[in-house]
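As a starting point, one isolated chain is supplied in structure tokens, in the form predicted on its own.
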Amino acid sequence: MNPDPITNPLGPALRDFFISADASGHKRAYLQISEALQNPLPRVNDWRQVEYAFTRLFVGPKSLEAPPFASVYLETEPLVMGPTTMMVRSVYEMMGLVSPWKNALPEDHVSLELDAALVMENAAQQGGSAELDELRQFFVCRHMAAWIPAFVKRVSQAESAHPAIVRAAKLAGQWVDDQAVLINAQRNQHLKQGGWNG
């Protein structure tokens, strides 16, 4: 959706590890979240086991174990491209970003909502206004929150779930938390100030 941020390097590392198409794609994902933790993750021996797992859990054929989609734990019949799909667009829309895989696959896949909060991260680094900070702060404090951990649950307690993969998941997690926590002090932050008009 946009060249990488100037930010940690964590997120843009799960953003790619969870739309990786092969064992090749998990590895070198997984091998730049642990250069951003700057301490190794277990050693993982077969790509092709981490590979299998992932296709059972994120993409199918089969009905998913695991689906990525925020409709499946937002909306009461788990479907996609639906409300929660059209809204996440129209946030991505706003953002003035278009998303390279639109109409093949639903925007609120997992990926692609953490890239969305990495270009506000870097958006806001930049300056940012009042509308972005209001958009971020509901894209992910309210969006992203209401639904990961449910997605991470769920790939934990998955039948094909790899270490790796539960691993990368509950990374995903913290960084949707950590990201939340920091957006709410900068708002604090900014309304101590007088506002963005301050």
Given for the second form:
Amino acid sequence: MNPDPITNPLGPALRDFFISADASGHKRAYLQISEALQNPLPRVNDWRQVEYAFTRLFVGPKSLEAPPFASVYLETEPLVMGPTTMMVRSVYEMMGLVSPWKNALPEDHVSLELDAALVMENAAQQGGSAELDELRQFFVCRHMAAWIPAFVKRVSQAESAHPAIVRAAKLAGQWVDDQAVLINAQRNQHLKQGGWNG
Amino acid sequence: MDKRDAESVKQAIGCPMSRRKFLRCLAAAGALAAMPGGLLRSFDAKAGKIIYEGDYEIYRNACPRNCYDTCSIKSYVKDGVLQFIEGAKESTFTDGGLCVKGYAYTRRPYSPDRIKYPMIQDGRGSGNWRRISWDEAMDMIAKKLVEINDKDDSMLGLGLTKYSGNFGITNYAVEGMMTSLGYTTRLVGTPCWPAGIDAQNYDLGDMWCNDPEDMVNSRYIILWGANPAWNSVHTMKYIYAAQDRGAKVVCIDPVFTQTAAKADVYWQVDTSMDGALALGMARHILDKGLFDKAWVEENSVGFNEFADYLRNEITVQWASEKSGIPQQQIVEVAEEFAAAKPATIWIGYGLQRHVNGGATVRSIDALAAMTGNVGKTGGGARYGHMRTWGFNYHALLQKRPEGAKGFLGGKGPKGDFDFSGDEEAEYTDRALNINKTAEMLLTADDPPIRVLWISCKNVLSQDFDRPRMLEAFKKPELIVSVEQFFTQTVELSDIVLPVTTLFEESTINASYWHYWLSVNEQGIKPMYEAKSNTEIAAALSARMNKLKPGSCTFPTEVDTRQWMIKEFNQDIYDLFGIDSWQDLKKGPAKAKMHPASWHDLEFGTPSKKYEFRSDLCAQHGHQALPKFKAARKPYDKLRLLTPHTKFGIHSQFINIDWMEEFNKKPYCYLHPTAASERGITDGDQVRVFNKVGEVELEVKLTQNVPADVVMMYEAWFRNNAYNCQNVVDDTSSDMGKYKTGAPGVAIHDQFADVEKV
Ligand code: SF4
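Having seen the form predicted on its own, the form predicted in complex with its partner chain:
Now the complete complex, all chains and molecules, led by this one.
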């Protein structure tokens, strides 16, 4: 897979998919996901059905079938804005970033986390630093990798699972896996080269 | 996250030192660039400061639920996030503690299940929901309102049902919004306490109770149909204190409650026979000459007629037969009650939810009055009060749009919280009985209810005759509900609007029980896109005026904190001994009122005395004297009781995760005798059924309920279709129309049978 987020739009497209508000947003992001892949995704005929499934899974108003927040998968109690959300907020702060929906949308929403991973990847490509590497190791390889698979599983097994959404979720899971492999490879390379020097 | 991960999180950032180190390192390296087209933004001063451990902002809140205790709350916020809450220590009533429900409050704003955005359902009940913007939602609603106004030449096709989901004073903006749109239809009355309110008004001239903190002064306490151990936990400490000082506590309830377990005497009264019991006690007190002759002569009218009635028609034996309480016990408690000075009775709301409920409360009032216990500290027939509710009702009192037309010939709606202050006008709103909502929705015509607006209420869980309600909900052309969670009512709505929790809005709260006043400050931003009821009204008004200028008088911009401030006036400041509302930021204030209601013995009745004989009551079609009134005739084999659960306030709280842990699913409770007659054993799945409908659930056998009763708690569960209103009809109680606009409802005069499935 192409590691360059500027030329590879898969990460951004996945990010946009999980935060889009309606059928047209889902469709736009889905087509972008499809374009970023070598094998295009199956056609979706009725985007309204995707939208209904999407709200049942991630938005409401009913109890969510697959909440898109890390807290739900990492904490013993199903609540947001607790330790996990605050930890993720700290990570963004460390990067000098902040969510535009601070205190209105939990920072551990899957799309915000994907965005943070993209920022980190981009910064690493611009040269990076030992601190960034450490943060990225933690955030992507440990934190995201700890909950995204559970999230993907929950989406796949949900009553309202729609094939398009399941595909997007699985791709997100794969994307995080690939990132983790890449980060570890880069780290090993840096260690071999004798560490960071700038 | 496994343990190792959790450790590494802690190491990486949990400790403020290493977190600071991290920040320093990264700051030195320069902030990372946000992605073009990405979501995260560069951190700047506008986004707020980074907060380290220990930096709490403290806010004042109040529990706005329909609970006696209306607790004063102190909340702790860090970096814009509510961390924890505690009961305010400044209020001697709250005394630094909340109940289990209160402590679970932090779970409300941050539940992933919260309603987050305005949403529309394509096909009522289909489950096909789409997210829409506030603009879209307001546009759809406003267009519909303009359309119905054009069609009917009035707004009477717009109906409002709202009750006790949020008692914050600024939430009267919902009623204000209706008024600002024209003359509308209001579902009025109250399912809660109306028969008792009327009864106390006939007897005393108002509903006004002693300060509950003054219960420590009582020498004898009768808890009559009240279960404070569950429903007013803070009052229990005064009851215990009185007990410690030698007071005897008698609990009268068909169900052996947790309160009954704490009492010195427990009477398992036959349901709805409380009036007979009170009259039997009164007769014995009369016979023994234990009544307060001087008090009744000086302060009451009609006592002699009442005494004649007792002598001619009531005996202790009759009372015993009716109530199931042995004569000897009636005699003993009656004598003790009359001898103890002061003695008090707490009249619970359950015992007036009967076809004879108002008459029952009047009999109990009479018992307190004839023993001279009215107007005394430590005494009183305690029911509730609204003496501390003298706000400006700024949010409520809106002008009608020019030229608005309404209902002709009516007197306009009332309610237990009626502060409308409408001047005499040609038109009024159209009033429909809230306790017969299903029937009203089905039969209201010319115009029918075309748009139904629901706020602070879960109609499908709380209103009666649910099978009929399901039919009724098919009728309106548009149903809008304003909610925090997906209830059975939202399920049958077309549009749902997300509303703020108490932490996300500014308001004030008074109690209908104690004498404290609390300010409720907004401590956190609304999560997602939630808006307060005031902001929703403003948003709708903006859209209405855009579509049709002048069609709505509600301000289009509101500052909710300013609106909270506008509710105060000098009388409130004087009553609470404060200079400004700002004083409440330091803690709640208590009204500078005498602890005893009616302490000056100036009653609010036409005669200005306590009225054993109320001509007004007779004019209203009831009995002038507090005579016995027959109970509802059973229509099935067992009596059905649907009281409050410990884990919720009506349909609220039960869905919160901490509550779910203790209270996973509903049960019905049956006496072993009733069970064995039906071949039912503990844990069986049973069907509770009657002429209204049926409910299927697991049974628990218990001797706490009488052998002729099946009991289940009223509740709304997040993932369970349970609904006790499937087996409760909408038969009216005797009183309620006088003060609350509609009679109450005989919630506990229901009957059913049970069988194993
Ligand atoms: S539910 Fe009642 S006792 Fe519990 S916190 Fe609220 S007001 Fe207090």
